[in-house]
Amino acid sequence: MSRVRVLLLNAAIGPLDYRVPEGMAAPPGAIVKVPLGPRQVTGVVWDEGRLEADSVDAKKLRPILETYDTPPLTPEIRRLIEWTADYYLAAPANVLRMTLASTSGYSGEKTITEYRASGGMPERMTPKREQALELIGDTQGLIRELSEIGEVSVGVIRGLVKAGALEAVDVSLDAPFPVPDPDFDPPGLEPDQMAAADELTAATRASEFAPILLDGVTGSGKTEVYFEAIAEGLRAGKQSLVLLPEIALTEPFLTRFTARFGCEPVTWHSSLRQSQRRRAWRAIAKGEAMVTVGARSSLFLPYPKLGLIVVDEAHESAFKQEEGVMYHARDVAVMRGNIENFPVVLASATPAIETRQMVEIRRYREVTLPGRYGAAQMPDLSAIDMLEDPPPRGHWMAPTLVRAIEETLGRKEQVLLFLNRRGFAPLTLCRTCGHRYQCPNCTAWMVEHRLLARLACHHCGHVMPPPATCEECGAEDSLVACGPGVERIADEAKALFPEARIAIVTSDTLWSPTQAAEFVRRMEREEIDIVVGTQLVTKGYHFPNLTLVGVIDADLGLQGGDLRAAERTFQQIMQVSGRAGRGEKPGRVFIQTREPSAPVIEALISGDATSFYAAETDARRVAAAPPFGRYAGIVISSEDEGQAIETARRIGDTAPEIDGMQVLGPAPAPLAMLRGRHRQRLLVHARRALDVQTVIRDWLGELDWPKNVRVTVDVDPYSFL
């Protein structure tokens, strides 16, 4: 009898042993459909001895049931998913799953049925099948998905199908994918740029494990750089991965794919449909989709034959998941190139702390890009003192700003006024009796959007319309918005220049790449003269014709006390920038500030990018912060907040005394109530060289709380909150 290991999707249940029937093959890595109680669930066959499980007696072990027709997972991938749970403190089985991540993709099943609108109207027409056909549009889909984008129930998508309204089309779930042409259009690149394409495709060429750099101001075509070493990668047969940090940047970037490889990469990312994402897992594990871009998730696909990965905007916080695995796509990236034997790009115009200390202990090599492509040249930068320029009462941009957009729509060239908080004001009180907003779910308050005339709450979702009364003091008409986001800039910009066409862009408005696409033309085309944007537009847009930028509030990001403030700060500010003057026309950013004496402002100005960093990771080294310490966020959160601080207060008495590690801590989370649970937090700080995993899960094991109670670790932490 062969008896294997089997890795279920179950982190509760955890690895279980099987029995390989005679004349089944299930070697480590397949993926195969058991038996658990009256349920059949999908699981991996782990190597022997890599998984601790519960002994059972071989007599009472249930046969696999079936093995799927999918490639194993390799022995690479393997480890990588072990890694990352060790590191991370996470279930294997969760770290599996995004892995497994297309329910159906590894079933046999070859074809589907989705719908779509047949143009035809149903005899019978009510509002709820008015709205769905409006809202799905030209979308095709499952019917599921059809009745989340119509924001309707199943049963009124059925309706449609059998009135006639909607039609069904059979999609092939296995269709290959175009294979990108690495000779299709090679670029001409600069002398700088060709140096640096060299070096990255004679790393990819070499098949060994590299961490490289990419280091370039904006616009200097760190894209068109790495494409060298993907079309290298292909010319090879191996396969290659892109990791973005937004999914709006992806239709840009895919523009530019297929202008230089004749074709589009594989996306991966969350708006994908069903069957979108299960020929795609398929397409990567057969090893057929030879590049993918793709959301920090794609890292953990199992590509059978990948050769390179690069991580675009490798600085951006994005690519710390903050939920569920709390991994740093960045650093796992390096790790998996590790575990493979290839290289791994970071590029960045800004490079993080952590990244650039470890180019100069010379783990990662560096590869510079010093100059702008072309005839293009970086932006001038000034400081507007607010003290010393103030704004007319009831407005936030300066009277410099305002002239110097005035001056910019004169010469019809494109503005962009940067402030990174969405909606219409972050807090709505009453000026009766002063009465604030706040989400009944979490310590947060809650945002106005005048746009969807609502107010939201972004830390849970929770949304309410604006009251006609306060409703602490029954005062009518009393509510008053206080504080800009951008929709408030929108409205003063507006008011200035009633001529200008005016663009939000936000995570509201551009949700999807088809959004984003629909963005980009309208600003090439010049039917925007004015973007308001927030982070979604401090990265990866090219636009020629934007010669101004305004940063409304530089010091928004400076406030909280974030161990990553200052550097967050200035690397938003750098790439927001770095959007103006990017064609011919020369570019210009005005900064407002309070505090243009604070070092980030300075170093913003005078362009001395190289003594910020040094002082900023000085300070980090003195007070043993990362690149140079070790920090893990312990939180523990429950709906009974006494029994969130009861918990907190036991982990925090039995805390191991350890030479190089102390325990901060409890104390209630600056977030103190999240999604309706409230929170306590400890830091667990220690010198970079302790084994702090092991310290805190022999810590954590020794200790049981109420069920009820929610123990989270996040190992080397990105958010405070």
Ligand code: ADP
Given for the second form:
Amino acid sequence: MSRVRVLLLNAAIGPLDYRVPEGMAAPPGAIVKVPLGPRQVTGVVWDEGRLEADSVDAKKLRPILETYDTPPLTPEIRRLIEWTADYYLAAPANVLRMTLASTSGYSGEKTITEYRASGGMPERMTPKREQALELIGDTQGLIRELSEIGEVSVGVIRGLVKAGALEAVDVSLDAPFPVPDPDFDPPGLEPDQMAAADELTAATRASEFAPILLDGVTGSGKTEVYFEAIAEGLRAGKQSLVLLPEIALTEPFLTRFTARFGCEPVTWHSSLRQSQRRRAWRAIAKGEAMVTVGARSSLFLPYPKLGLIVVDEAHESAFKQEEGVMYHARDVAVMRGNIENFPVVLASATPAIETRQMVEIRRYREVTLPGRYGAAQMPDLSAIDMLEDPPPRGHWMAPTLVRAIEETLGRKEQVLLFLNRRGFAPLTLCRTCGHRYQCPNCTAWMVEHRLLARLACHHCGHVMPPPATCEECGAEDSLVACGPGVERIADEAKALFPEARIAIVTSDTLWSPTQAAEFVRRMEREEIDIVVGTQLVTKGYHFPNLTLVGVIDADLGLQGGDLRAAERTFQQIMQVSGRAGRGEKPGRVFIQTREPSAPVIEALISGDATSFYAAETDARRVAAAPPFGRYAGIVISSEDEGQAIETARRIGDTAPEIDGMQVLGPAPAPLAMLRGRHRQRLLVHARRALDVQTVIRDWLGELDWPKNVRVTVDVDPYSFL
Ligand code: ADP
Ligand code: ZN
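Now that you have shown the form predicted alone, what about the form predicted together with adenosine-5'-diphosphate (ADP)?
Let's see the whole complex now, leading with the same chain.
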């Protein structure tokens, strides 16, 4: 065979045929370098070349230039890439890019030059240089990475290298990873845990496709139990992958994993340095990385002998990617298990309705852990009616909650206050003219971040200094902060409890695994009394001395209610409640709400999750909403509003009329402007069995639109904004 079809890492161009030069081995799956016009690009040999009437004569085909010294992608991973591209209407190249996620990983460099502080000072010290050296500390990295860390230009870093303040270090990229030992320190499991672990280990041994919901309240030992399945995979020489929704959870996971298996697993997430990325990628591709823990993107890496995927906190919407390839890692994980014949464990205390329904119709198996491990009891939940028991004017915590905090601090126990809103206040308003500070690029208010002394847009990142006078009417001392964010709650707590040590935990303050580890350490050493945090603190953490949780505003997530608003509120509050009373001391949870009789609040208080899920599921069934029907969102955006509207209208007008399918819209999206682009939306609603992907592909395939109009399709959307 001398003709092969190569899938290029270039979304704009479909697969192309190339010639395999005499003496070169380029089997399907091989990663290759090929010529494209005047350039050289990377691609993967997908299959044999196609001979069609119009295809290029074999003699005229351009040759493959080089095959990289990396194991070829297996047929299974190639099928996964094709399936994902097909299902989510994405370019195969864009999915492939997630598999080939480390250029130096496959292109075979063996060492890389990094830089670190030499200890010497430059002869000429500038403020920039000083800042860079200060921020870099003893971090080691590429010039570009150091410039990011030091918040200076690449030029400044180069200058520091020249001046001798930073020195070059050759880093070997192929140091092997230690292999986790399945028998290092296994726990003594309780009978229920043992039974669950047996089911998971049997499934892992069987090497058959088995989607399994591992369902157990927070603190029931789900992690301990799925560790047994990983141990079984290790004994069988199979690779395992654990997906976590949030990289902040990585660090505590690593500690627990090390205690159980004697060494760390391989990690994969966006804040890896390039050299770490390359080392992990190679170990994974060669089948040497036996256990990987990572964010959703680690799902597409080329593990050659994967035998188990665990999706931890599987209900988390963070597994849904909202740009580029808009896939749901939980669902693609199940598909990967299906293609490669292994079990996929979805672990959650609050499974998604979609997942529960799959159990209901017996497509997924369910393994249950009924209670908390050891002596720990589930916390006691109660609602605070904010109309009956309101906080004083300008405050956000009801007297009942304040008393509970006082008691808890009095017992030297820890408190968690949960509010899913970063910053100080979500809106800044002028009392004189009513002007509201809005982002110039988005349909969104500018959020005040008092600690950083600026207003910021949470959608596009636009920032401005906090204004002294109103930008509209010029009035002085007229701007007021409306509503609370975590910073404001922290201020209120500080005013009430001046002695308490308070920490704010959001993605602003805790964005790397190292910072997460530092936070965990401070909590464990009881150097923090009150944590005020966003959804970042709702999951995973285990702090035995944390006994009180206050939910500042339970109604927040119900506003603008999309399909999953009530479900998400339930999950979030259950999860954050799950942080209380995990040790021997009992936990209490207070939920502040203006609607204590809302079904979701009543379900939380009574602990009757079953009826709540049943009612929500019925509502979905009646509305033919997922999982009973399917949705696909189509978003049309352009800097030119007229063109966005015009394209959306044409898409709407040409919608095919198909039995069991409805097209809603077009209409301006709720987020009508985002990053300077005007957005229009259509929503396709179809019965479950309908192949909406093919319908949409054919429908949009017939149309074209101006270059500056972007049309994206979101299959099984989570966001309706
Ligand atoms: P989940 O993942 O369900 O929230 P975890 O696995 O985190 O629960 O368990 C909660 C806590 O109880 C952890 O600190 C864990 O180490 C401990 N634990 C659970 N089961 C056992 C066991 N069989 N032996 C010792 N400790 C356990
Ligand atoms: Zn913006």
